[in-house]
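Single chain ahead, by itself, as C-alpha cells, in the form predicted on its own.
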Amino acid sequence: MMADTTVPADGVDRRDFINIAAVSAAGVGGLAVVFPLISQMAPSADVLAESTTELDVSAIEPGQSIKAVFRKQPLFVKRLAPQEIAAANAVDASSLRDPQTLAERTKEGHGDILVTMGVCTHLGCVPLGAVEGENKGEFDGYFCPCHGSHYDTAGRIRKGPAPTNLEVPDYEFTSDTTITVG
C-alpha cells in the first residue's frame, strides 16, 4: 500500500505548518533575548542630561565671563568688550601657532560671545582668567598656571607649551540670549 502523496488544495500541508510555526516561535524567542541586550546599551538618563548644556548669556556684561560645566569639564563663556574684539582682530592670524581669527571662533551675528572649553590644550589644566581678579596672562585672556601657557582674549595660544587654541565646542544660539552647547 502506498502513502497518500497528494498536496492539499491550499498548498500547505501539516509538515509545512509545523515548520512555519517553529521558525516563527524561534524568531519571537530570539527577539525576546536580543531586545534587552540592545536596549541596555542605550545611554542612561543622567548621561543624556549631560550631553548638552543650555546657558542664558543675557546677564553677561561686556568684558565679563562665566564658568559653566559641559560634560564634566569647565566651559568659559565670555562677552568680549569692544576693546577686546579690536585687540583680537588686530593680531595677524598667520603669525599665530594655531592660526584662527576671532570670527572663526565665534558665531556670525554674535561675534562678541566667545565660548571655549576651560581646559588647557597642553596637559589639561584649567586656565585662569575667567573670573574677575584672576591672572589673565600677558595677552589679557587666559593663563594656565601649570606650565605657563598664555592665551589672548580670543582663547588663542600666544605663548607657552600649549600646542593649540582653547577648544571651541559645538554650540548654537537658540535665541538671542540663550546658547545650547553640545
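Residue numbers count along the first chain shown, from 1. Under this definition, the rigid core comprises the largest set of C-alpha atoms superposing within 1.5 Å between the forms. These numbers were taken from a predicted model, which means no experiment stands behind them. First, how it differs from the form predicted in complex with the partner chain.
- Once you line up the core between these two forms, the Cα of Gly133 stays within less than 2 Å of where it was.
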The other form holds:
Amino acid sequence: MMADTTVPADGVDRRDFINIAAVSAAGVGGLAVVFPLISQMAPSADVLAESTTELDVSAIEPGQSIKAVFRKQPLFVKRLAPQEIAAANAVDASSLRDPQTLAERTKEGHGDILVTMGVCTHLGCVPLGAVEGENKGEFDGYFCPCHGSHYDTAGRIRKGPAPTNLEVPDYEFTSDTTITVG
Amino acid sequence: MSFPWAKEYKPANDFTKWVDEKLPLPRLVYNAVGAGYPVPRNLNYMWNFGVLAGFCLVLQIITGVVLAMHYAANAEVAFATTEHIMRNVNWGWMMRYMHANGASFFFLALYIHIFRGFFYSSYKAPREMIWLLGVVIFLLTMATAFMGYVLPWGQMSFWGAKVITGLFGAIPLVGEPLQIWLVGGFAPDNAALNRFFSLHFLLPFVIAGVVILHIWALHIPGSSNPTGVEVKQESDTVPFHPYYTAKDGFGLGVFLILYAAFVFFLPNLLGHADNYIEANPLATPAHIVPEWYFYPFYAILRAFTFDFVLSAKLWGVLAMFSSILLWFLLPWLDRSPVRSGHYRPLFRKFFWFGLIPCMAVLFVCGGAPAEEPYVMLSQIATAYYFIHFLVIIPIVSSIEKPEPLPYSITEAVLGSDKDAVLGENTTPAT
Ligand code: HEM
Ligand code: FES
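Compare with the form predicted on its own: the form predicted in complex with the partner chain:
Now the complete complex, all chains and molecules, led by this one.
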C-alpha cells in the first residue's frame, strides 16, 4: 500500500505506468479494429477478379473503333487510319496539356492500334466518337458532351476542362490480333 | 435556459406528476415547444421554416422506412424494385412520390431557412453554435439526398454517382485510391449502391440527432426576431403554445397544399426523365445534371475551366466545397453589432441586389448545358459569391452606419414602450 501513495524521486509512480500502459493497449486495440472497418470498403476480391479482358482486334477496319468493357467501364479500341496517324504526329507534343506522342500511347509494332479507357478524365462521362456517326469533336477523335472536352485522334486532351489524356490501360498483345487488358 | 417569466410546468394530475418525478419528458416538451417557452412576439413567416424543415425530416424518415420495406439495394434488381414499388406495391407510387418530392420540399425549406439567417444575421453572437450546427445539418442532408438519388439506379442515378465520386479523384496523390475506396470498385456498381443505401438509411437519424443539438442550442438565447433587438422584458414575448403552434400550423398547412400539388399533379416535374432508364455504364445521358437543389453548387464546380497553379478540375472541387464551408466563418466575418438587415442600409442592398441575383444566376447556370453564355455567367457569379462573403460582408460591417433601432420588440410592435421613455433609446443597441 505504501508504495502506491509515495511518489518516487523521479516523479513517475506505478499508477502513471499503469495509466500509460492501459491507454496504449486500448489505443492499439482501437486501431486494430479501425483497420478492417476501413479496409472493408476497398474493392472486394470478386471485383478485383473481374480485372482482365481479352479482345480480338483483327476485325477492326482502319478508321473504325469498337467499344468494349473493362472493369465494368467502357474501353475504346481504335485502328487508326493513315491520315489519323499523320494528324496525331503533326502536332508538337510538348505544346499539349498532357504532353505525349502517339508512339508513347501505342505498342511498338502496333502503332495503329489505340487502346484507351472510354472515360473522360474530367468527371468520368463516356466520350462520343467510338460509334459510327457520333460527334468526334473539333480534333476528330473523341468528344465528351458533359462539359465539352475535345480529344484528338490519339485520345489526347486538346480543349475543354479534362486535365489529362484518355487513360491508356495496361495491356499487351498476346498474339498479333489479340490483346489482354489489365 | 429561457427567460425568468417562462411559465412553469405543472403536472395536471397524479399520473403526470408521477411521470414528471420519474422522467420529466412532458416537462421538457412543455419548456421546448409548449407554453413554457417564451418567444419574441414579432416573428414573421420567415421563422416558420425551421419547423417546416423538421417536419420534412420526419416525413422523409416515415416514407423512407416504408420504401425500404420494398426496395432491394442490388444493381441487378434495384431499378426493377423501384418500378415494383411504383406499379405493384399498394400505394407504393404515393410513398415514392412523397419521398422524392419530400426531398425537394425539404431543401426548399432549408434554403429559405438559411437565407432568413443571412438577411437577419441570425448567425451572430450569441447564436453562433446554432448556426454552425445548422451548416452541419445542411451538409449531412446534401450527402443523404445525393445517396438517395443513386438508389433507383436509373441513368441519372448512376452518372450522378460517377461524376460526384469522380470529384474525389481530383485530390492530388490520394485522389484515385480514395475514389476507388469510396465506391468499392473502379466505377459505381453493387458495392457502391449497397453502401449508399446503408448510409442513406443511417444519416437521417444522425441528422435528427444534430437537429436536437441545434434546438438545444437555440433554447439557450431563444429565437432572434425581425428587429434583431434582443428580448428585454415579458411584454416582448408570447408563449410558444398556443401562439406559434397555431402560426406554424397554419404555415404548415400552406406548405402541405403546395407539396400535395406536386405529389399528386406534378410528381415528376422536379425529376429527370433519364432516371426512368436503367443505369447503363456504357452510355452517358446527353445532359447530366443533379437535382435542382444542387444546381448552384454544381455551377460553381463547373465554373473553373482554366488551369492556374492547380488544375481546373481541382479548383472546381475546392470552390464547390468551400462555398458551403465558408458559412462556418460567417459569424466572424460579419462584425456589425446590428443583426437585422432592416436596419442595415448597405448590407441590405448587397443582399437583395448582390447575393440573391448571384444565387439565381448560379441556379440557372447549374441546370444549363456547359456552353456559353452559361460558363461565363457562372464564372462571374462564382467570383461574386466569394467576394460577397469574404470581402463585402466584412467591409460593409465595419463602414456601414446602421439606422436607428427600436428600443425593444414591444416598441417595434406597438409603436411605443413605456420603459423606453426613461432613456434615450434611438442609439443602435443590440
Ligand atoms: C434526410 C432525409 C432524406 C432525404 C433528403 C432523402 C432523399 C431521397 C431521394 C432524393 C431519393 C431518390 C428518390 C427517387 O428519385 O425516387 C431517395 C430514395 C430512397 N430513400 Fe430516401 N431520403 C431521406 C430519408 C430516408 C430514410 C430515413 C430512408 C429509410 C429508412 C430512406 C429510404 C429510401 C429508399 C429505400 C429510396 C429508394 C426508393 C426510391 O428511389 O424511391 N430515405 N431518398
Ligand atoms: S466529364 Fe467529360 S468534360 Fe466533364
